[in-house]
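Only one chain is included here, represented as structure tokens and corresponding to the form predicted together with 1,1-dimethyl-prolinium.
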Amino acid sequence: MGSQINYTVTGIDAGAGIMSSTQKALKAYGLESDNWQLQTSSTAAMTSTLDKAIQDKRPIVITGWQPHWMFTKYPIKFLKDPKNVFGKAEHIDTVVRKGLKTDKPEAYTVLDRFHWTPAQMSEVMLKVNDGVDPEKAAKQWIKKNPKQVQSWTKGVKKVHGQSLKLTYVAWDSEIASTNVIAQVLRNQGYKVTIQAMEIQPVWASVATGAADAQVSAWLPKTSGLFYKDYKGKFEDLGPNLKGAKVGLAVPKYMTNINSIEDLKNK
């Protein structure tokens, strides 16, 4: 199976938590002496490559995370990992700078309480993957569900006008659960600005206080590296998503292929 595939594994952008972890991988299971590499390119690029290979059912190794649509979209499977160097659930946390708390408590108390379902995140994911501007995507999600939005911003004062910075990686997870939140705090009277940019700009952008928050903390693996860089220097709010998960995934035609040692000297 290695050979037919070049003994690759297809990534996605080099910043991403999860080719880190994945060269862990690599390593872990004795795949990196086995020549298994990992392919940078993006999650465009990667699930492209997965769809070419679904229509003609050849073998595929590819990052796989969940929320995402390539679950739903694709018959795949994650690898099981007995080495435990993905993790078993993720969370994704909500991180806010130093000092919000004081100066805009509203922003902070609607961040705060800000959380949703990996099913609810997944469907403004989809709406954008179909075309949807995500802003749009996100105010539809925002007026089905004004009961989930009111537990968050119930008894918070409007502001007016207050600028607030929120900073992102345009991952399909992070566009969602990002323009979803800045509308809500829009909504309250927020002008909010949401900037994309890499990962490590954006753990530094709250740490330095540049951004207010970012809602795109991985944990306790995927963005674990930089959590520990910046620990001290931001204030996590703990998880606005619960059972996220992240692996390595194949079609489930590999009926073979189950766990991350099964791709050893095959």
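Numbering follows the first chain given and starts at 1. Computed from a prediction, not measured in an experiment: that's the story for all the values here. Compared with the form predicted alone:
When each C-alpha is placed with whichever rigid part superposes it better, Ser177 ends up alongside Glu198 in the two-part motion between the two forms.
Mind giving me the form predicted alone, seeing as the form predicted together with 1,1-dimethyl-prolinium was just shown?
Partners and other molecules have been left off, which leaves just the chain.
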């Protein structure tokens, strides 16, 4: 099987946390000595390669993370990681600037209550991937899930045109969550602006008060370094999504490959 795919794991951007974890995994499972290598590309290139492989029923190994629309669109599965190189499940937290509770208590309450599931997030991501504008996809999801949205906004007074700034990392998951919560806050009367940034400036923007909040804090591993760097300069409102996961994934038709260990000498 390895020779069919040139002993290659199809990865994403070089700087992504999952790439360094995958390099560690290749070493930990003795795959480096089997000539396995990690190919750097981009999320778009990786999913395009995955799409072609699945259409042809060819074997492929990719860097995968959930929530992501590829797990909704394609029949793929995570490989077991008995050595726990990729760590346990992550959660995505909502992080706000110091003083938000006093300045904008209504926004603080809605942000504090905001939570949803990987499946719900994937719904929005899939629409955006299919070409729907992220703001429109968010509005459609809000319309379809009134009870969930009400659990975030119930009893919260509406405001009139107060400004609010959210920053986010432009990952598919964060494009979905940031657009949904921004739209909910707009419906509460806030004038919300959202700005995409690299991961470090997102943390810096909230820590310095340049932004009010972010809902893209993958923890404990992905954003762990920034959490430590800026500790004491922000308020963590806890998880808005639980059960996030990273690891290596393959199509389900690769029935004899269920663990990273199974790649050895294959």
